[in-house]
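Next up: just one chain, as structure tokens, the form predicted on its own.
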Amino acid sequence: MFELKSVSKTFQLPNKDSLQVLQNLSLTVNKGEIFGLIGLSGAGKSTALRTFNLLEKPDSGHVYFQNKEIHGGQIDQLRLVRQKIGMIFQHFNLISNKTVEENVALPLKIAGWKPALIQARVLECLKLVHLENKNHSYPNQLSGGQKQRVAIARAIANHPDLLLADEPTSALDPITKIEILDCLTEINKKFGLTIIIATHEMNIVRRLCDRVAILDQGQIQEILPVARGEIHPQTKLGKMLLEIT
């Protein structure tokens, strides 16, 4: 589904220093799997996630989506690729003056869907996340978990092939967190949707993922399978993450 080859990224800081956040990073994500990127704060996991749809453009290396290399300079190609990639964020990123229905409809309007088809698809997506009775509500009338479910509905509205999730549960309480993870699992199983999630919690990886890459200072320390909630890291960092999260 997706591949990064020798990807590096450096940010220029306000004091004119530079910070390298990704160093020669390579990994492959298979179709239909839930793949985790885990590490401590500053490990580069969110930056790595955002290179998949070129929200962060690498300084060097190659990004492949469905066996085709994508480039930031080819605007038409990048627009088509991004229509196949949904994204959900830590703080939901809903538009406060639009209703739930209008938020979910937004990517469909941008993609040029006809109004009648938009309405049917929005209702379908809201049913998937069990919020069909909130379609006329505004974000400030929803709980945190409901906001994130609206964000998931919006992210899958345009029938994406890939869903990127950047710390999607870190702003939620433990019970709501489980509800969101179960929602993502249900979508993955029902539609075979490939999901890549960035997190700092090993418990999320154990509950949700098929495989996980452990990152430290922009480099992959190890890539591990997750089998029936069990994971067996070999690196010192992996063992520490397993113990503390």
Ligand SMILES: Nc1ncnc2c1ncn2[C@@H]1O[C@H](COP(=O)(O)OP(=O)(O)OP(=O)(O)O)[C@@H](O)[C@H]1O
Second form
Amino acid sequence: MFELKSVSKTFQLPNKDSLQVLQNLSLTVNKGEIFGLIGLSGAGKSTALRTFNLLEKPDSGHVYFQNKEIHGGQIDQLRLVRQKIGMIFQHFNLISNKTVEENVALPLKIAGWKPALIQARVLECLKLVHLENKNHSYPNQLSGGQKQRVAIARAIANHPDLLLADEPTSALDPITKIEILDCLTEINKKFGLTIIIATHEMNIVRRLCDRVAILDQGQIQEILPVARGEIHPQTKLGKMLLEIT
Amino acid sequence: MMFSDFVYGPEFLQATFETLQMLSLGLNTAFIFGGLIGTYLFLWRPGGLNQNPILFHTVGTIINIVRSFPFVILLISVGPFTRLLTGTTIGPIAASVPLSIAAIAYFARIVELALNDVPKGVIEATQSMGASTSTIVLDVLFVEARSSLILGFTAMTVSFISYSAAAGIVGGGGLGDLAIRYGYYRFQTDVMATTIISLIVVVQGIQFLGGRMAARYNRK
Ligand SMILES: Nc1ncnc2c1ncn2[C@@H]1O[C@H](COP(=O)(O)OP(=O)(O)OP(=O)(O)O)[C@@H](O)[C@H]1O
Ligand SMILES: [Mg+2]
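Let me have the form predicted together with the named molecule next, following on from the form predicted on its own.
Below is the entire complex, every chain and molecule, led by the chain shown above.
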């Protein structure tokens, strides 16, 4: 299980104001499920997501990774935990001067894999995302969808226990979007990999998620099951999101 | 002295050698220490990977002070330090001391800016893999910034060719010194011309090589 417990986060803005982005937020994600975080822009989805691997350090509250609390202050522990949490982003964030292969190899290098084992694992991951023939390309030679698949290969290379996805399809066209979502579903089914995805779109939630939390101003409005692509929100915001996306 | 005597003459070769000596000492020192300081400035900046406002502002201010000195003034004012380090204030080795100081400050800023230009998302992605700060710097930042680093180093080399000529005038030797002694004081225009043309050729060559290398390493 992966858990945020009473997490609060306030950003200090340059004009001396402060902005509370997460308010006493608690959230438990079960092993093997695909969990959605939905809400409008600025609701705090990214911030909540990034708290799971402490890219964002909460001001108060607790973060648990597989039932063990993780702390921002313990750098070595945090690094080991992060090596077991993959992450993908809206803008892919690949290293442009490294080949596809080198990009996917990076987390393995960081996790201390033996060089002899890295190559085989990289190819295995690229096969999973159907890009085995692109290993020597550079990211700028790939389409958006291909870049995101490289990013997925990179994120799952070190056999993570959790995958964080921050609007992974927002920069992609509708067809490519579905390709990527199906790729994520496939990985979830195949390896039982837990996925938490932040998104604006109910469409994505319906296609992908087992459960979803509706977020507004840093607070959870409701948490709903998604059964065979159907959601029945009770809150106003949930109903509106369902209607328009 | 005839033009041809001069061109192939030992004095011209000697001066060229001295210029190269000053440049390579100054640029190598800048590469190492400027690179190090620039990287730390990047890490220390507010919101940086290893933020430290006190060091950031202190070192930043020192660099600004060095950079605001006109080079000739810097050359003279570090004289005592030069003497301490090299035992003299004349000759190309001594002239390398102020050159190095100026070049370190210059290159530190270039490195800091180049690293700052690497998209934050790429750094975050690497952090999310559990990378140490040194891995982030060595394996990602330097790789992503290498074209701008090469271009910056090229620009610096070109500036420092002219700085080294100035250093020559104050006893450093080298091509600048030669141009002044023969070309200016003895009215040997051909010496002046040869020196200037050699410098132009060298600058063009360096700029060309730097540009080619930067393009070759850029996959953006
Ligand atoms: N580092 C930061 N400094 C200051 N404010 C921030 C920072 N990061 C996020 N914020 C602010 O916090 C609020 C929530 O941001 P967050 O990125 O979590 O929202 P989001 O739900 O992911 O929105 P979007 O759908 O636009 O991605 C926003 O108002 C944002 O401007
Ligand atoms: Mg967001």
